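One chain comes next, on its own, written as structure tokens: the form predicted alone.
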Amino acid sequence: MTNAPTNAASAEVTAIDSGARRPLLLLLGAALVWLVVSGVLALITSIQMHSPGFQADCPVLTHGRAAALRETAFIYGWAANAGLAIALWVLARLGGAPLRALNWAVIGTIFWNLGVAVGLVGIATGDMTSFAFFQLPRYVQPLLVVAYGAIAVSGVLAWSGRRTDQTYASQWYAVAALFLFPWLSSAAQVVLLWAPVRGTLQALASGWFTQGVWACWLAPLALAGAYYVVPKVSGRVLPSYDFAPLSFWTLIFVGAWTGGRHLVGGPVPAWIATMAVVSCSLLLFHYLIVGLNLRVACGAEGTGIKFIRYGLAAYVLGGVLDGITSFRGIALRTQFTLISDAQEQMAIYGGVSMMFFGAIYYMVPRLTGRPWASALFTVGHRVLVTSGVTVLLISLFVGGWIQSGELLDSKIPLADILGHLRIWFLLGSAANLVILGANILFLVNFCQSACVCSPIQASTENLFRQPTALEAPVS
């Protein structure tokens, strides 16, 4: 902890930010374009749930393909690009030196997004796999691994060349995500695509990869940003920080083993589901520590911290719900219902994406040296997206609870169950429309802010609000 600097601009916008400006803005720009694309596809799939005839004559946008396109654009387009930008920026700042090998990062970004685009074309024409979070055609998968490695080189060099021996939680999570995704993807390609295992082993491998993407890649990327921004904005040392290493290693070692919870009652050995239940219970320790560490966000102000506060609440609550619904008695009621969709949306949209939004709102002015172009768009995005996600989660949870009760009653026809869910599907479509509008505002605001960036002027001296007494220079 140090005294707050008198010149906020000089403290907040450094050579580290200026040197990495264009590559990181390229990653963020690509991320927001894919976010809007996935939002359009999410709206289409949502409408098809209550109006099955919508786009039924368009082979590219049948529900199965549109859902796969939405999921892929969201995870590999939006989340991957945004998470990598945040991880590289955090590692550079805490490493104390400008990012190196930025040409590799730019080339990797171009080929990553090219691979995602080619993969989406393949999915649209019916050339896709049947595995969740892994539906891209197999001919683009090796390209993505190589492109990801090219982008990650800058982060690895920032980590290995850091100027201090002390490390922080945000660095741990960022480095873990950089290393673990290529391992997860390569292993999954071998056992699911190139030399596929047979029978129930495919379900096990798919479940392991799906949970690994969440626990070992997306969640660490989001937490890297949160652990950096929260103390910076609040100006306070994180409480219970001594437990942060235990929380980190619990997530990394246990997270991927929770995939078996989706196979409760399935044709797999009983010990697999039992191990998943135990793993979900152990992960509650991780969520507890994250909540304790980052609870200082509740008393801080600012657009970024408000997003992170929402994301943390969704992240912790989603983890608790995962633990509860993993138990066999509850899983038998909630499996194959909208509750599973609600848990997924709470994790990747309510948790990960909201923390990404918070980190982006904090880092972009420090990359450009200017405030966001439109304060109105900033407030509009925050209000609309948080409202939309909240309504979406409510509609899915309530609809799923109704669905779970009626599916267990053999006297209720399936057509009647779908009829009872129509109002919740309509509410979900309205929520997706609001979210799409919010993210379009975000994209426009980002483009306006990034296009006018220029070297720091003296007039930006008081651009960045600092804590009144203390600044937390580390995570």
The other form holds:
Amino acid sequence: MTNAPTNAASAEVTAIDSGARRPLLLLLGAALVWLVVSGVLALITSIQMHSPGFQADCPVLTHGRAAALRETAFIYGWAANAGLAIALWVLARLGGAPLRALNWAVIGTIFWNLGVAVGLVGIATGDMTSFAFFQLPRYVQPLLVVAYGAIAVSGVLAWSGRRTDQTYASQWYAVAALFLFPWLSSAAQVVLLWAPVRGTLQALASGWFTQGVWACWLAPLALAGAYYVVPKVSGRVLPSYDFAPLSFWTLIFVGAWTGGRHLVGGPVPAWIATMAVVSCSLLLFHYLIVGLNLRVACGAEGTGIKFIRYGLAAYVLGGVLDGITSFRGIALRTQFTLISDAQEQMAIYGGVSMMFFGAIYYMVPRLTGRPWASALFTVGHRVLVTSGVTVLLISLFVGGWIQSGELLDSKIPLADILGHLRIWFLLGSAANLVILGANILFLVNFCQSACVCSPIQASTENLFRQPTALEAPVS
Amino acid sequence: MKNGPVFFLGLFAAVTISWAGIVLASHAQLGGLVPYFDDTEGKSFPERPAGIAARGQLVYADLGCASCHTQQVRRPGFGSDQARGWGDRQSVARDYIHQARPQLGGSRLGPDLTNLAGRKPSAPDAEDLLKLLYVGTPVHPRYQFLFETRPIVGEASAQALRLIGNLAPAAGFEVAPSERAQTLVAYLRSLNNTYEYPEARPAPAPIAAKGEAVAHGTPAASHQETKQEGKK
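Form predicted alone done; form predicted together with the partner chain now:
Every component of the complex follows; first up is the chain already shown.
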């Protein structure tokens, strides 16, 4: 069962895949290394929640710095590399031609990861910017935009040089993500780092960037993979596909307007929070359509699709929760509590990362031309990471609920609240340990699968056709 | 979506419109905020932070204190901020105009620090804060790397921490705060935004609203006044 999609792999490798093998595997390898790094940091930060003394004497790992390091390694290390690999591959396959300008992509990958590494050292030594999702010091930020552009060139060429006039949802999402991140980042850099706006306007610009990164970059990258893999594996036409363009434009246009949802009652104009409420509600349409389109994932089998199913559930549920908690009466409770953390983890781990995992499990055998090295590790990773993330989310949500109730009662001192949350913090640490173990399994499995030199390359020239069962149209 | 240029234009428009809407529009509204001059006190609020406090804010930011402490008080009645003694009025944009990088924060694992130096009945003094940083509590980590244990040369330093029990350094040694610790503490002791700006006065309660509206003008009118004052 686990090998269902991988058995067909060797017969399914095309010249499109084999040509892009090394650059894309490089991106994925870098992504997985960062995933493990951020897992170690996540474990450290979660241990600090119940044992504040842990590593506190180490200036590099104060809770604030460790949390910023974890977040940065996760977003700019894992999600960026993995998402780019998926986006490029999807664009190449749907464009019907091998990727061009791949040497640019390789150079870009190297510089991107160097930039992230230097940035992490900068954060650890005190140069963090203290803006959420934007912690990298300003001296690496321009480098990252240029490196990103170099990687994205391949994808944009694949889009503009596509062989068919017709386009698919996964292409829209992939192109949008490739194109929009440099804009988001440079606009945010100008108003936050190079010519900072005054006072609380920084909080607004930072909120705009955070939500923009989510709605115009991370979510589209994940959906690009999901919209490609789900119809391929299920072999079915996506239901309600006519609504997909509207859903796409809703996400892109409305997404960043939710930037004020963490500033309810804060020192900013009230209309900012109102706009966030309206936008979060409008986005429900997007989540509804994604859920309707991709519901065929429920009937399909295979490792990749199991991850995507989990990811979709978390994505849609997370969107609904965002909508609910943006209302003032509810934000009053959930603001500043672990529930915000829980929602963030639900979005970037439960939603985006799970969809990435699914796409990677589908993609790697087709790049290497052989099944995953270890079926045991594949199953192990899936069981451990899904249960780990589930437990982590439960611990954060339940802990956050308790915290939110007690914060409202001014008679309970903050120290006591932390004491009451201890059991949930411990559970969160256990969950992070399990997730870390699972991702190490994944990394080992990936290295074993990718490092074996495959003889497929010579014989792929005449294998352009794919098995008909897997060639179901995406639309 | 078949038309490439239009597609790209659409994407570009999406980002530009949201950026203009959130960043530029609020900049137009708040970017010109100036300090509020109080005739009776004869000075402007908020006051500029002392140089040492401004440097302390950089330490606060680079250690990531904002990951557990907020610096934004919500209005009385909206949450327990007032009841916990964090502030009697809501934080307003004007409070932050002198701050290079406001540390609003997003998590309240620890207390809000907006008005730390104005806590009632008594605000923590420098020694309390230094001890908290050196010794920690069961819920607050200790940051001993901000301190230096050094041999006493000549007379003991006046800044050395007075520690007792097993925390006390060996005989002939003292624990002195580093410059970073001192600036951080100076910053924490400067946090006091208690001046009541016109825009920070709570809206009158709904029942009393009618009577007070006649006496003091409606909340909307008082906002207008604030704006005009700001422009002056």
